[in-house]
Partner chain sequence: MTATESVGERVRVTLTRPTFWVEWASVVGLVLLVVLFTALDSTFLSAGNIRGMLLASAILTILVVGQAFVILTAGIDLSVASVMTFAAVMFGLAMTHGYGILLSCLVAFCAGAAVGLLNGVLVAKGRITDFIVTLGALSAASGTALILSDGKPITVISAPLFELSAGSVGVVPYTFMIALLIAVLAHVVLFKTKFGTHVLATGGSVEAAQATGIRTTRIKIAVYAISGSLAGIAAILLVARVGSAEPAANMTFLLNSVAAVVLGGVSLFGGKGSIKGPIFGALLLTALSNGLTLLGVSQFYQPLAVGVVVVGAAFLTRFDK
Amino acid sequence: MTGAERRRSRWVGGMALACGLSLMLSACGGDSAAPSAGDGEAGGDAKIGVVIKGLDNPFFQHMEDGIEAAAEDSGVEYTIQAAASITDTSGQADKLSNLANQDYDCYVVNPISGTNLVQGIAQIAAKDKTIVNIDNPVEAEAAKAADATIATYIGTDNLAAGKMVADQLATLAPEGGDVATVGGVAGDVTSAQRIDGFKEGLSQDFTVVQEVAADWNRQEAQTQAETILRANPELAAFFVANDDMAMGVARAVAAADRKGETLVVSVDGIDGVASGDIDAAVAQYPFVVGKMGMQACEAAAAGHELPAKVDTPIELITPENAKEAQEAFPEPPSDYENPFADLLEG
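Just the structure of this chain, alone, in the form predicted together with its partner chain, please.
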């Protein structure tokens, strides 16, 4: 016990130093939890190291919020590190390696690519600590190479989200027609999965006439959509891979006087549906992904067996339930299964 206490005080000291340093640059509170909060509560004995993707995107900011919310609930100690940007694969790897050298009981990782964190994961596996993988899966091959077992994978199914959008499109426009897809950065995995899911789910009545990449950028999406509308004035719908770009596309549709005729459907975009700019969206809940990641660690620390794979909820957002969804955000409007919460309670 004394050893653990000493370790803890060293850790607290380190955090205080880190806070002091980072205060000069930015607020410290966002980067780490107050270690004093509720020691000894459920899960309070586990120390969790978290490495997530860059915070330059609302999706990951919500994920971070979920992590913080879960930690606040249980009072667990944790440190969170984020990559500098969505392309900072090596920087993220360095961050995990640093944490792996320190003494955490459980690690939550959201790798930028399927393989970039493999070294840190190998270090953690060698110390026999728990690894919880959220959002972007660690490649099975890479995990094997690192001699690591991923305790659980918690993520949101992008393919399923895309598919669900396609189903809703079939309901909104039963007569079918031409559609165009607007993706993020060309070659981005998340974007590709959403679009693949959408195309898979698309009924025979629809034809994809054009696929463009708009770099997750609203202005770029708007410009591309305008051009597409001129080439295909009778376009039935746009499928857009995120909410921000969907707002740009909606502007292009309005400017071309096609509102209501060319539908805009997207992954994410509750606010856009609520404001009437987007016709339908499927919302993902990164907040829940982050929350469950932390709860998984706590459950593991409490000695529970974890389920191998958990899909977080996705929710179809229509004008009818958009208000409700807005109010419930960042949680889904309806109840969902949370196996980790059940484990912790049970």
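Output the form predicted on its own next; the form predicted together with its partner chain has already been displayed.
Chain alone follows, minus partners and molecules.
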């Protein structure tokens, strides 16, 4: 069964439980991420509540697939809720607060911002339940204010990802030149770390001439790139903080007849590299992030001490290995360490 099929199945099953099929629309409204229980064989001891970002972004669809796959493997009981969109901070916070009032042993949180889930996190901490933070980190001060201890953080080393892209850009454009960066939502920690890593990794032959935010939106990124190219017609490259925005930037580059002259490099974008729209990317693996989040809860329930921080795998994607990466996805094409699987097997 595909991830999309699982999502449709969970939607129907979850709404039926909550409202009855005959009352699905009238009684329950249109929440896009209803609760779910795993379909695997019995055997998981933990009951896990999960809140992730919006499924309007494929990245978080793959994360959801990883969560479901881990739950199916173990038979653990779980509920997953997704924000209405990747900018729905208040709606996501309400979802976590609702789950925090229920009886879960462990919570997996994927906050939209570093602070938007602090109320629910405080509720969970007051019950002395395990909190596993994935993908986007909860700000340390916010956790402290909530009197909460994050058991483990699981996600991409975004500084390292940005630096890896910068290294590859130096290979693609050894003569250097002017570059521009396109980030996500202004102030977003993940976006900022990727851009900071990229700038730190740039050789002295490159100069960052402009930095913009495009709200993780493809059309906005295209519009911003068009404006930048008019002001900098000889721009050597764009660094873009995610693949969806990178595809918008690639459109602007093509429209300006600069394809092959103005390079587009990004975090994520396996398919874009394979199609030739993106020149190089560093891929993350949200499926692995989701899977590890669930395994961390299972390991905690089994009494294991969790590592404070786990960097999930990243891979440099070029035209030479893009097909191999496509075939391996949603897992990386090469082996990686998974300390939670090791704990569960030990």
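Residue numbers count along the first chain shown, from 1. For the two forms, the rigid core is made up of the largest set of C-alpha atoms that agree within 1.5 Å on superposition. Small disclaimer: the values here were computed from a predicted structure and weren't measured.
Core-superposed comparison between these two forms: the CA of Tyr104 stays below a 2 Å shift. Remark: with the core as the superposition reference, the CA shift of Gly114 between these two forms stays below 2 Å.
If you fit the rigid core between these two forms, you'll see the Cα of Tyr153 move by less than 2 angstroms.
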